[in-house]
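We begin with a single chain expressed as structure tokens, specifically the form predicted on its own.
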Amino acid sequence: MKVFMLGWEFPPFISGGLGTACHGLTRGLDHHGVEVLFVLPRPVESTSATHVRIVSPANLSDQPEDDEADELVDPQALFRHARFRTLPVTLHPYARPEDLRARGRTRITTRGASGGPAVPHASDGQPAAEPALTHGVRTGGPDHYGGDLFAEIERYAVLARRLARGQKFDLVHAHDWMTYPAGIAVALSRSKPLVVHVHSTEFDRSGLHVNQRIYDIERAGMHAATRVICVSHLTRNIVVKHYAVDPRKVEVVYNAVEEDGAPAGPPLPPITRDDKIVLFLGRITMQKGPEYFLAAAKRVLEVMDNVRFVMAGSGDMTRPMIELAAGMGIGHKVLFPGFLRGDDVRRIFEMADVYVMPSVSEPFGITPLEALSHDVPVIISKQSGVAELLTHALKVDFWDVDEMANKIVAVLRHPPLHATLRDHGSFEVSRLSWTDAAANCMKVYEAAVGRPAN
């Protein structure tokens, strides 16, 4: 089977779990012999890439040939059947308008771009024919979305459809909402089935303050799709309830954890500090519940003094959280190392005594699996998809900071509990592979190609 895959991040250039999931799933599909053409929305610098590099950069021309896009190859032979293309587009859900303007991006005007919605509100479940590129969105939006993001989404759709003209594939697989317009455009232009992969919804990211434009794009993509893949039953319930998607075409495929076959690298220096380390690792945004982490930290510090809390990551709530920690009087006990990658992630896991994910709404949550793979016990919110999958993890409502603190103290004070969670959790996560996840994804592909649900 040949798949035209659309995503907006891929290692080593990642801002969250989506890139990790895309890499793992692509590796798994590659193992099963599925031919994947992965289209990325922005070029990467060959000096920064690890397992992919640009070999023949070419400027976009008006010719609908395959060399419109920069080609990426895999010098370490990690992929046997996957190819990678990049388009001159910048997609980042948290980019500032001035950042995008500085890159010189200009809006491509297409039919439906400045008028009403290019795709119906999807109440009839059918997408529009040719104008399904922009969904009628304009630049702008709430503060946590870049002002030119919608123009870049439109540009990505236009260029992806052009690139698809010279490709052979059986179906289109679009990851996350920013690629749905491109997925619809490519699928319609080639009369191929569309599979959309819901890694997160606007309800997860924004809570009650849902951006109507984002919601409309998500809903149109889900209704236009032949099949919808959700990363958990939690997400599936949201898709069926809030987006009115036919439950018969919505499948759950759980994420997994990457098998790290790379050398471990030089041993870390011994950690001599007596302090226990409680780790938060993720985007510092409303969705991830950082304020509840700090509230629990304050309660822990009331009964234990030898504890340090590390809030690793970046996001729009970083500065408010630094100020909140200071206002609580625990600023000297909370560290903010910023966004970590590569060896720094390994280092922080090896330092941690317990990992806490207090997410308010987490469609899945790959980081707890990564923590367990590094022998770190985890405490996760019940409002996470990964809670459906893990047995040997402590679970708590994100808002119950007293219980969260109690569980942190219990893990830190009781070595037998720590060892049980670590050992059993590590064994449990070792059984979750991207190869199995890819096999489940392939079943969805077969249903989309052979037995359309629309």
Given for the second form:
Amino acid sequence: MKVFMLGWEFPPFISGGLGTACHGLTRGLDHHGVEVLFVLPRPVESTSATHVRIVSPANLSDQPEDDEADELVDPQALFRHARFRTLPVTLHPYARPEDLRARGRTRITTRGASGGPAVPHASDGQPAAEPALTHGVRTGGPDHYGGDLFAEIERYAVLARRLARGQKFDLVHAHDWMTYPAGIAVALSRSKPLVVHVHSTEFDRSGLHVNQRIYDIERAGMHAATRVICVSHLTRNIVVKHYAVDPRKVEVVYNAVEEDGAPAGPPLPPITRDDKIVLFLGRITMQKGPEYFLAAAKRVLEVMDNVRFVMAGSGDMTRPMIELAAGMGIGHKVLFPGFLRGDDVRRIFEMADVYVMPSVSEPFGITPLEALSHDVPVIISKQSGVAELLTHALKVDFWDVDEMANKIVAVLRHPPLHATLRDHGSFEVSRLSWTDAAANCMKVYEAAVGRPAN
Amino acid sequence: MASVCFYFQVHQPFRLRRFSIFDRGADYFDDRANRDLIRRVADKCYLPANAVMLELIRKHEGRFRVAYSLSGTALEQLQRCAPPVLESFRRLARTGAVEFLSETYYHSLSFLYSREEFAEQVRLHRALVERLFEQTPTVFRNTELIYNNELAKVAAGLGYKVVLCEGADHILGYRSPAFLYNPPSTPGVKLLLKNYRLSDDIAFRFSDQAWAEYPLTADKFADWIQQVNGHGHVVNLFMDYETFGEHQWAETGIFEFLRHLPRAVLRSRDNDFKTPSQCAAAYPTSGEYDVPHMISWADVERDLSAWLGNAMQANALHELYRLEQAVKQTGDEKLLDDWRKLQSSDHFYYMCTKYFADGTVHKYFNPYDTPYDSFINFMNVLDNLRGRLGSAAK
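Since the one above is the form predicted on its own, can you give the form predicted together with its partner chain too?
All chains and molecules follow, beginning with the one already shown.
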């Protein structure tokens, strides 16, 4: 089976769980012999560190059909059946239309215009592409939100459709809303079934302040799809309830954690310290519940002194959280190291005594799996998809800061609790594999195309 | 001759309320939930089952006999929340066909941690049984049939000549639980071994439609008992009383089964019903039952792992019993009683991670979502209790 897969971030160019999930799933599918052509927007920043790197179109002159697509090559040969293409579009990870406007138009780059035919570019408030592409959803029109992001999404759809012309595949698999218009366009133009993969919904990201245009794109994608994959039952319920999708076509495929991901790299020097460390790791944004973490921290400090709270990550609420911690009088106990990558992530897990994920709404939540695979016990929000999957984790309502504090104190005070959670939890996580997740995904493919995947 | 020896366990712990590290008071127990649960079990099990027992004893004019062990914590709660149940047990006691056994008052694991505390709890329980049922127990069963050679010796020291324990395959080998045995170093004590196959046919498999013997009728079961005739003396059917109406719902026909069983068993003149002390008086022993390591009637392992299988359980028990001297030195009766209520084995059973992922039998009456929640709650209570001791215990 050949899959035309549309994503918008991929390691090492990631800022969140989506890229990690796409990478794991693609490796899992690769293991099963599924041929994946993974199409991505061009990464915003480029480091040549890991799995795939970019080859410019000049080196690919023998491929006239996808003249605007960069090939990403895989120097470590992690993939046997997967290929990667980047399109000259900028879909900033976790971008919000309002963010792009705030940052100004300089962020929007269209570097791929390397002699290719003219592609509609975003231009001040003008419709960017053929409206028919997105199945009746207007994505490029004037709006009080910046039109730029939607224009880039539209460009992505146009370029993806063009790239697809020269490719053979059995179905289209699109990850999250930014790729849905492209997914619909490719599936329609080639009469192939579409599978959309819901890693999060507008309700998770925005709470009550739902962006109607994003909602419309999500809804159109879900309704156009032959099958919808959700990362949890929590998300499946939202998809069925808030997007009115026929429950019979919505399946749950849980994420996993990289099998070889845990203790990679050289051993780090031992950490000597007196304080216990409670870790928050994720985007510091409303969806992740950072203020509940701080409220719990304050309660913990009422009964324990030798504790520090680390809020690793970046996001629109970083500054307000720094101010909030100071205002609560616990500023000296809370550290903000910023966004961490690679060895820094490993390092912070090695330091941490407990990882807390107080998310207000978390469709899945891969980070607790990573914490456990690094032998860090986890306290997770009951409002998370991963809570459905993990049994050896402490679970708490995100708003119940007293209970969150109660559990943090317990893990810090009682080594046997820490050890039991850690040992059972890491064992439990070691049994979750992307190979199995990919096998579940293939069942969905089979249902979508109406025949066995391989 | 095959004597059917029924022993039913009646136990309810004082379950803890949700107790956070931020809680300050010293009220640890969820009175309301405990009351509701006791009343529910009373309605579904204790009252209807006691009524059937009384009816059977009268109908068979003393030829039907049973034994009970009621923990002190269960008796206290029945007294407080379900007096009619206690009254029905007293009525059964007055028939003369019912024997009451000795155990630790708090259904505790004290034998493993403090012989002194263990002996005190056995005495407390014996006094309560004497007061409520006007008979002095002569047969001992330890919490969850936890047993080893040493327990027999200690029980003998407390005046017991008969002890109940599990008929574990790995100790019996080719031998049968249908005979009585002696512990190796305490020849004065007779052991009655649970016939776990026949006991579990009733307690666990009765309503299992996937079981080859389903449905189990009184006649079929009586046939199995009949097969023991000539190959042993006793069929020891030991089980939780909640089997009737709670583990096996009334709709499964468990009460009808019970109602018909005595007549089916007594149809053969070679069979009868005996209480544990009657069995011990009637039959000789057939060798030694040597148990150097602890056994119990729990789970497939028949060991202590249900209460001591992980680090949290070991830690909680150790921390609890470490306070013994300090608690007793205060002379504070309420504090002592609170500390003892924390000893009920259930609190540690809830912390068991063994079958947690499968979510099976440990769920019965378990107020916690996870073993971790149970541990955290228990340790918070213990922390509070420790605070009441003053500087002595710190």
